[in-house]
Amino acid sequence: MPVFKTPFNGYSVKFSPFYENQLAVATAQNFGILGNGRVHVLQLGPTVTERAAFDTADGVYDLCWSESHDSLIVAAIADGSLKIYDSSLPPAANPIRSLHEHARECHGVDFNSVRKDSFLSASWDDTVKLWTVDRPASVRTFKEHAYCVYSAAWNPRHADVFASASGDCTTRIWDVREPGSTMILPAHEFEILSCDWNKYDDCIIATASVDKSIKVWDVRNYRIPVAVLNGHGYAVRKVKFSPHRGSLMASCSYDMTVCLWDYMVEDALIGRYDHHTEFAVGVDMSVLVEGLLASTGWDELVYVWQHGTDPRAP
């Protein structure tokens, strides 16, 4: 399947929701320390192409679509800032907004799959916001998390409930509806950097951390976790549930290794895909087509591949 390379390092990826055969990448040089970042807009066919770049002064930590905008993208952006791109217009009409409340490096952005007009974001300076497109401010600072919030996602069933998953340690539940978080999960023992929601479950979350393991929750009954998922040989820096099987996920890991997981069966370890030669940071799966994978790395490559094949392979 197709490889794309990137001038820097791939930070994260995301299938298009609208078309079968686009993705964007987010990628920071020099590893995200210092200097400068791209948005790519790629193209899959029988070779990956590319259809629109967006260079930014700072490195781009994660991006994702806009559900109502089939051209709109978010970018989280190192300098704190989040900017809108329209990649149907030339880079000199872009980015169309810019967004800058957060006090430290944005590390995570998430859209409303649901209600389709807001997005969150997660920052260094331990907040995470809440936005809609028209709106040149945030609607809404959620400031609980002890340190730095790594990624916020959405419930895809609930409209206004997400959560966060921190360095603090800790993932909360939060409702937009209510005045603080409605639940605290001390989900590991060491740094959360991902969560994500069960699709066909909106009870359950996974969550992700520096301890290598993945666990999986049950928010009516969070005292012990559904699953311990252990196989990655470092931290796992993404986890995201599957859009077509409810108990499945994709994860990656410092490790360089993407691994597939079925949390419901006692191997739980149903693939492990070893192509990276640096940091695995970015994982999704196609919400269009079952089964295909995308993946990005420190490497500067950016993967696509049908589960069950050879990433690598031409």
The other form holds:
Amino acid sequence: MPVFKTPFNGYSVKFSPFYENQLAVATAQNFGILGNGRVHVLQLGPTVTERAAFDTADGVYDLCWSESHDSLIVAAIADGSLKIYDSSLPPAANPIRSLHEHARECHGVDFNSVRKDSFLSASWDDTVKLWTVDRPASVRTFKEHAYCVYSAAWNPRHADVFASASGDCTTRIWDVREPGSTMILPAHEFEILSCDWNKYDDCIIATASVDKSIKVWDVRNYRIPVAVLNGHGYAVRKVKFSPHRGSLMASCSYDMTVCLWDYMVEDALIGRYDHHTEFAVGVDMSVLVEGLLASTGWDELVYVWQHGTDPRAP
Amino acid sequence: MATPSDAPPSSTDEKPQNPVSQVTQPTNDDRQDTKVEGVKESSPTSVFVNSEPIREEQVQNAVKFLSHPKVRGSPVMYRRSFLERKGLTKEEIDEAFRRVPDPTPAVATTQSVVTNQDGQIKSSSNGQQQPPAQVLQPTPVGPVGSSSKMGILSRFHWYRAVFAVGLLAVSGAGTAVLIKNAIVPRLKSWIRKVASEEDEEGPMKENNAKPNVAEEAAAAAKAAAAAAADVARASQEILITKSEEKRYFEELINLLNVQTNEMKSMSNAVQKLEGQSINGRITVEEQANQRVSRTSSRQPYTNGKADADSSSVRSLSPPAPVEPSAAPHPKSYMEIMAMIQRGEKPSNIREINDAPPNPNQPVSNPRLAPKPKPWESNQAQNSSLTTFQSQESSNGSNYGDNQLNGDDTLPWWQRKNVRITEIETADEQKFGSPNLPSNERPVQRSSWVPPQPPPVVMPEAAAAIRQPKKSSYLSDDQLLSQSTDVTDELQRITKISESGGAVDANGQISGLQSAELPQEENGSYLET
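Now that we've seen the form predicted alone, could you pull up the form predicted together with the partner chain?
Following is the full complex, with the preceding chain placed first.
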């Protein structure tokens, strides 16, 4: 299976929604503490080749592909800015936009897959901002969390609904048409690092936390989780629902493993991959190819493999 | 026909009128009744809004919390965050803030009853947070005055106690002196007067008796004065000893602090030597990932620091499974952190100008149209196969374009496929049997075959493999899941009891529903 070595520590990996064999990787130097960053656009094949790379002054913590434009990438930078790159243009012409409004590091970014025109940025300045590609300033700012917001995720069916996961131990659900959050889920006793919606049941949301567990919630009855998934040895950094199967989800954790779960099943853990030798920080499931997974970590490696196979096999 | 009692037709009638209700589309039929009721109200129609009524008990708990003098000193944001973490909804939190006015604590139950009615009236209007002074006006001034005094008293009680003791001692001493100087001589003179009168009139016996009584009275008075003086002296001594004790206490605390600091530094040194990273400074996981400022720009939040400090005590003990123990960081990570905290900058950083060279250039046109998502075309869960096939055939041309994206004729998926199956069967691995049955994958895509998950060659072997897996590797997870089931039950029970049993029915029903779902729907790929 193809492996790609990045010069910096990996932070996030995302498959392109347009091309099955393209993916983008966000990396940051010196573990993201202090240093430069780089966005890689990779082409999958018998080996993984790099189509383009964009250097940044500060580490790149997250990125997402545009849902309406096949070569646009939005990157969340550790200096609080968002940079938009066009991978069809040479690096000298990039980035095409730089949006700097956050007061602190930008940690998460997500593109709206229903309306395909707007994206969210989650920042350590406790706010989430809504942007469109054509505007130089943010459209909305959502300021309610009491601590860093680590990730924001659009609902896959409702164009105006999104969720945010924060270090204040709550997940909030927002509607962009409303002034404030519409629901507050006190999901964990510790910081919540990631959240994602079930693509096949728009009321199910999963939250991943520092308490090593992933909890699955139904927003219609949010006092009690639908499922609590334990199995990771350390904080769970990212959770992602499968685009192809309703109850399948992938997660990566500081215990260096990537796990696959099916929360409807009694024994929810259905796969575990421990190919990384440092914190596994980014994971993604391809929308176009069923069962294709990608992960990256602080060991500066990007793996792409099919579920059920060994990521390290050549 | 389209009568209001019919759920589906009425919701479709409402749809064109109220654009907000379009979010109610994908909900099940069960929800349609509540949706209709929701549409009749003006704002919350979607599933993503909290529709529970305000729970009075939670609001009262919140009011008690907010009235606590220590809480009053904290920023409003922290108070809100605490209540949110306890599970209160926005409406309940707003209601609690409304009930607790700023200047005085609303401890008296009479006050809360009065404000309760006001609060209910106000909350039904669904307004913003109103100044708390309005709510307090109808209450009588008396309890307010006394409660304010009590409030002041409750804040300074330690200071006040010392002052009161001093006051008592001084007054005791003063009265003793008074008695000595004024009252005792007066008593004596009165006794002498009486005695002299008796002398003039009565016999010697009476004279003897009276002066005896008088003398006894004088002696008793003297003794009383002496006792009072002793009491005053004793209380003074108590004061002195108390202040001495205070001093000793402070010295003790200082010594303890010094000791703990030394211990901390020792443990740091030990850990540095061992190269481990469970550091007393930054132990909460995301604190470790936060950036440390070089000069000014990036400093971890102070409250974050407080979290780190409080959890640092925890991390010194062996990590319990429930608590989030900090993952051991790579050695070079700790080196970089140490460098930065010393103020050095890692040498491999370059100066990069990443500003957009032409920020006003228009965005280029996309070359591909957006593709439909797998979940968008189908309504039912897990029935993506057939519809996906039809989608694929209709999008065949797009995929054809897609293929010529710098690729060889045979995509790498196909080439890899053969080897994958060989590896899979030959190399029985850690993960359970691959059980995705999506083997009837569509082949209508131009020349592209999606990578097939390796087929299960021998189901019995797969099952057999899974058995020892269960016993050795996944048994821990089973135990964990069992124990978490128990803890979940406990949590659920405590939550239900906390909320006063109100959620009980809902919790039960939803639990049943979610339990029934797995068996029915996922029989296709459920592992045995």
